[in-house]
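Given next, in structure tokens, is a single chain: the form predicted on its own.
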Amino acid sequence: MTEEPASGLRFRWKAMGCIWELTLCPDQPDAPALAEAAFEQVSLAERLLSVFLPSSDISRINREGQSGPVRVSPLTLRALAHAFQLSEMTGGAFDIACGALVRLWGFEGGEGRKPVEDEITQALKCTGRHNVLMDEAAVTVRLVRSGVRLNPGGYGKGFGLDLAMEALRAAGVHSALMHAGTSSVAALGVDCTGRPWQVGIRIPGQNEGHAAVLELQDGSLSVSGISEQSFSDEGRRFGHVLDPRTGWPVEREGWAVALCESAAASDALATAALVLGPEGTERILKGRGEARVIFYDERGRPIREVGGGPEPGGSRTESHVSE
């Protein structure tokens, strides 16, 4: 995924293993301290949610949740039901309380492995948001049995996007572009030129050099594939995107773009998509706004798009050939 030229300021920060980028514009007062309130925002994110971060409430949650009762921040718990909902609305398709799969299967920073039959039966039994119990009043986290892990990968960034971006319209800014490691982005306002943002999204294959060309205002996007993460096994490829009903990775070829308000819920519905394909996805989608799904082959074609009522800030798609 890559901007294309708008002028603009862009502040860079490091967090959740990417690089993120901000773009303000130039006549933006205090834009580098705009900046940092917003990186301060992913940052939190990632104290809170990160299975890396030994203090995180995630991890506490995993580490001690079987046990009882943990309590977390109050953003902790607001991710955690968001999370569900879209765990909900995908048929399971997405769903964060699948750790103990993606550990099996080594992509908890692992290379990955193929497990055996009886390790995934196992794990199914830890898998899924009937697993987890949250206490709202409480403002704690229980885990019903031993073995459940969260693993908030695939809605994580987009959640750290949301908050800078909400950090960003409370501070009065009208204008704004970021994106996290250029697998999801979030869009505020026009930009500096007073156009919707224009964001390129690249496919890797062999017509890398075409791109579409989306429009986003006030709105984000995700893009997600099984080549950005795999292993080959007897001549089989399996990818890190897991199909949480079954305890298998998907091996559909392609990419999902997914398009929503919020770029959490984009981050989480681009997962799915790969999970459900463009028939499951359109079913899920169905009467639910503005929400939509371009798929891509391969080879970065695009196949297929599904959802949507009122497109995002008016985005769109066009056919591009970078030079």
Given for the second form:
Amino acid sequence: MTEEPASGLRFRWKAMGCIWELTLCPDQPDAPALAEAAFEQVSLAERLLSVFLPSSDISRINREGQSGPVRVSPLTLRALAHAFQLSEMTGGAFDIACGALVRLWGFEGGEGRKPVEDEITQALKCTGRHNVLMDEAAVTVRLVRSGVRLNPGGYGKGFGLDLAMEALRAAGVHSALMHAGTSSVAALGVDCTGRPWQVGIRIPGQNEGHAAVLELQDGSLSVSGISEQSFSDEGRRFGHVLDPRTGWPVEREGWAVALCESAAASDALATAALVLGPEGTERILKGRGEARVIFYDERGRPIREVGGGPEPGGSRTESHVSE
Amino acid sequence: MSRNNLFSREYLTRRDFLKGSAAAAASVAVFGAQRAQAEEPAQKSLEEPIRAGIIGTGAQGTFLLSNAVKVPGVEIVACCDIYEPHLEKSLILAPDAEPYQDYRRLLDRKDIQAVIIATPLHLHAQMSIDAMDAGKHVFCEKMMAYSIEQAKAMARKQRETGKVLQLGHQRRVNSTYRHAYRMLNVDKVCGRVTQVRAQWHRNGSWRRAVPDKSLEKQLNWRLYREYSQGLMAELGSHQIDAVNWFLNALPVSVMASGGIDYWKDGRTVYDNISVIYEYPGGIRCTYTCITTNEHEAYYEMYMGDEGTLVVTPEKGLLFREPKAEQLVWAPMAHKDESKGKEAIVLDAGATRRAREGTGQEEIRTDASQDDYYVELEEFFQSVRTGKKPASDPESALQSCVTCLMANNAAQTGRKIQFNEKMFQI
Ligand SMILES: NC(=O)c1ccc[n+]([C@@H]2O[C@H](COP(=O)([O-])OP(=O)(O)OC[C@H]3O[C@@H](n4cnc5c(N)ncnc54)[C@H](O)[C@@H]3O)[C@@H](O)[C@H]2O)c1
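Okay, that is the form predicted on its own; can I get the form predicted together with its partner chain now?
Next comes the full complex, and the chain you just saw is listed first.
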């Protein structure tokens, strides 16, 4: 996914293992300072949630959470509560308490490998939000059994975007676009010409042009797909998106684009949508007017759009296939 | 819908978000029961919690606060800031704290034993002294104070009251720094140190966004001389503190040159400065701090006749000079023949990896805790035990004097000789 080239001021930052970019309008006063403030929030999100920083709250929970309650930042507790509510809503199709599976399948920074059935059964016992206990009063988190690991992969970048957008909005910014490693993007207001921000979705393997251009206004968009980062075993191809309910990678090919106000939520929803497929996703979004998901096949052709009920909420989209 | 709207950003700001969370509520019940069984003895042995407050909840205050709330046995019961948006943000991180706009009202509270101060430089001394007078232990951000006299007054107040006064030079607790210190001074991996080069290079205006022109000086205090001592205080003091520490010495003279040469935006502190310190025994330290190029960002480099040690909070690197002998104490030394150079793998409680074929060694120590967490944990430990913290008033005064004299040298264009009296409390 990339943004369309827009005439704006661009700021770049490296965090959570990817490049972040913020676009502000050329006439935005104090633009560099605002960019710094936004990235400070991203850095806060990373310090709280990254599994690659040994000092983050998540790493500490994963390391020490089985032996007792781990004190965390109240902001971490908010993020976890939000993520777990999203798991509940998606019937477990999205679940950050899936680190044991991610590790088992070698997706924690590794190449990927196919485990044996027994190992999957074992890891499944350590998967799911019921393995995580939060004490709101003491601001602690505890894991109920050893082997449980949190992996906020499908949530953390969105969380960083949410914090950054909230900071920009509080500073009086009316127009901004920020993306995290091109997998999630969040918009404040409209672009510098007064139109909704244009976000291009590029499908890997299709280098020319974009598969679709979506419009975004006061909302977020996340892309999840399978054709990148996959490995083969005896003719079967396994993608890096795991179904936390079965312990197996999703074999469906293609892409899901989720849209709603919160980037953390769109991040989670895009993952859940791949797991659930169009019908399942439509079911969970019923009656929740805010969010929508567009499905694309592996060649980038739109298949179906679900959700986005009578109250479209913050985000507005229009899609078309472009060359 | 009465339930939380999961698709909006309200989960970040809504006061009752957690309360509305079925996930949290359900777990609390289970958790409560388990804890009562399993941990009763541990609960009893817990000492009385330390009640603490924070003054100044801007950028750094927020980072400190997010760590302070994690230190076991500590309750953050009060937050103070004169700027409403910052005060509000702090209450998300410390939801049970009482908000204050006047720090003296916070200091009036008899139940508060300790305060964290993260306000602009010119306020450090007054606030720390008032806090110690009110019987509080103090963690105050670096640089110690705006002037040498103020820093000395703080140190004297600490001696008079016997309270803990810790300064925010977190490199003093950083595990890589502690390890590198031992390698340089005990293992003498560089042989005889003859030169030091250090820098903090950034590429940016160093400005904060200002929602309203009238707030310019309040929010961008670090750009104006009446509140700030500029780059040497804000960035240099961390590194100069480390150099004094690593060399076990104080400089004998300083020359410097600086200016406002790029960011001509009304600021009154330098946007770049170059400094030469002379330490005893002819060791020279060159230090530069600039805002127009970030190549190689920040480090301190110790150069000796047998090796070079480059230190940053994230990692340390050792390069042995070609003529230097192999380090006999290296427990697991091995040769990498590929380029005819020697790569040394060392392991002494830290993970150190050789970069293959480069004759270069990497130090990575236990990074399982954020330095800000470690320094605050140390602070509250000192409050309990009376033990002196690593960043104590004496060393902080020394780095404060070392930095302010560089500014002075740049402003007057003179070479300045240090004398003992300057560093005396
Ligand atoms: N150790 C480190 O790595 C590190 C990093 C950054 C900053 N700092 C230090 O932290 C301190 C604060 O820096 P910052 O970047 O957070 O600045 P900041 O401007 O973001 O925060 C300072 C806060 O103090 C508040 N304040 C000002 N006057 C006050 C008063 N009279 N009473 C109560 N609150 C008041 C301001 O409103 C602001 O919220 C400085 O001394 C700085 O050198 C240390």
